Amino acid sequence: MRQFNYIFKRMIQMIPVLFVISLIAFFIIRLVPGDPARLMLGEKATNDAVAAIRLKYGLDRPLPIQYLKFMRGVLHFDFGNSLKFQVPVWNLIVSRLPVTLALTFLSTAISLLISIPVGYYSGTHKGGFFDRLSNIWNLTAIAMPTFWIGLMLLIFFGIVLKILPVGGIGGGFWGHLKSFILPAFTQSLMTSALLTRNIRNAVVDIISQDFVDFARSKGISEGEIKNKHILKNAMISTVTLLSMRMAYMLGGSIIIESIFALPGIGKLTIDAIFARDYTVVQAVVFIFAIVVMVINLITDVLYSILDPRVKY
């Protein structure tokens, strides 16, 4: 019951946040130079034709009226029609969102598969050869720009070795999986490096705590000490960092999807910005905000699972 009340209060707190985000998303995109009606028809279009398009999509109305129309549609999950693609924005998002979510979750899974064992082993062997090697690799992965890593991997595995596709989403399950390997690995490098450093430092601190020595003195097996006492406590701070990185990866999908030509939300956003497609951009920003806040809410709830001392 206590958790339910906490979740309900957090959901209520999301409302003013979403309101502020909707204001920012609506008005900032309209500060970008360029007339969407002119871009739709081309530079040679007559002024009468441009005026007709502006009238058709309500672009001639005052901005407060346009914003109220946008918010009225949001309440009914109706974001209007795309100015560029001439289809409902919601249909566009539904068709593109699975690609971005799949990329984010696959990148997260790769990051955890790398960071948990490497971070734990480095922390339990502080100052050893593996720890120093891991530290060098982590700093290198953090320092390298994501777009450069993606281009180098694309050239090496896609063009030189020709073992992975250089772009697109492929066909069938295995085709989709092969298409996601390079972008997911590219996106997971920095996250895995940050998580590894965080887990390593947490393990170093935890193994010197009295409760770990007390657990060993009671004859508890090393495996149980690792899972229930060291790793579980190390994951508390890691969950916070992971949620922040997942939100970052959702936003960073714009770069990754552009490099690897993935038909996701990121690529859709880039195309919409260049076309001054207001309806698509403001809808994408609004939905991304909801996804990020849901991730943060799930993170807070996970605290109670990892640390029973947490009280709502």
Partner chain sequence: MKKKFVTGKKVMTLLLSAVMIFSMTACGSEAPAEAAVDEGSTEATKEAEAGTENVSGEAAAGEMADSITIVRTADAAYLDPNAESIGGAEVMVMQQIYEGLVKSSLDGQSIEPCLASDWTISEDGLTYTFHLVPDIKFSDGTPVTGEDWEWSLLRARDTETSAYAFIAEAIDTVEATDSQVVITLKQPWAPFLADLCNFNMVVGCKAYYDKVGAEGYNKAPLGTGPYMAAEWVKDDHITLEANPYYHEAGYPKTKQIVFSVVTDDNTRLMQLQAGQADIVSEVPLSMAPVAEKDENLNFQMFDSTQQRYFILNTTKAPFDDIKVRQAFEYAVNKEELAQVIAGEYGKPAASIVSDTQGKWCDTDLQSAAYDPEKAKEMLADAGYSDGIDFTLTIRSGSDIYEQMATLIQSEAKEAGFNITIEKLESAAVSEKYENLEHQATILMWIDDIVDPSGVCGWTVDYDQCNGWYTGLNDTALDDLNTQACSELDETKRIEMYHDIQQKVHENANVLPLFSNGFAYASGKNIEGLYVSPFSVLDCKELVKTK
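Counterpart to the form predicted on its own, namely the form predicted in complex with the partner chain:
Since only the chain itself is given, any partners or molecules it might have are not part of what comes next.
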């Protein structure tokens, strides 16, 4: 019950934060030079045509009026129409968000599948051959540029072996899955390296602590010590790191989406920024802010599950 109260309180606290974010999302893109009407029409447009566009989309109205219109729309879950695509912004986001979510989710899953066993084993065998190998691999994965790894993987699996598609989203469940393997793996590389290092260091720290020796002296099985005492404690800082990486992957998916030709939210956002598609930019910033806040909330709740000492 206390946890539900906490979640409720946190959700109430989100309201003023969202208000500030709405102000930032709305005004920051308008502070940047560049006229969406001119960009829509292109260089060959006459001034009359530009004026007609500004009038048509209400871009000639005072900014506070435009902001109030935006906020009224938000309260009705209506983000307006994209200036560039002329379709509801919500439709654009709904058709692209699943791609980015799937990419983030799969990357996270791959990262955890790699980092937990590797990090744990390295930590428990500190200084050994495997630990040193894992350190070299982690440094390499962090140092290699994402776009380069992506291209190399595409060449190898798409052109040389021809077993995976060269970009695109594919058709049907298996088609989608095949298309997501390479981008998800590419995106997971840095996250898995960071998580592995974090878990390994946490495990090294925990296994030398008294409570582990105490647990052993009580005759608790090695399996239980591993799962309940070492790994669970090592996951506390890992969860924080993971939540930050997930937020980063959601927002920073543009490179992956571009290399692997995935129609995700990152590409939509960057195109909207270049085209000064105000309605899309403000909606994406707003929705992303909500997603990141939810991730943070889940992280905080997870703390109390992993560490009973954390009370809300």
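Numbering follows the first chain given and starts at 1. These numbers come from a predicted model, not from an experiment. Note that the rigid core is defined as the largest set of C-alphas that superpose within 1.5 Å between two forms.
Kindly check if the Cα atom of residue 34 is displaced 2 angstroms or more between these two forms relative to the superposed rigid core.
Passes the 2 Å threshold, so yes.
Does residue 50 shift between these two forms by 2 angstroms or more at the C-alpha, the core having been superposed?
Residue 50: C-alpha displaced by 2 Å or more between these two forms.
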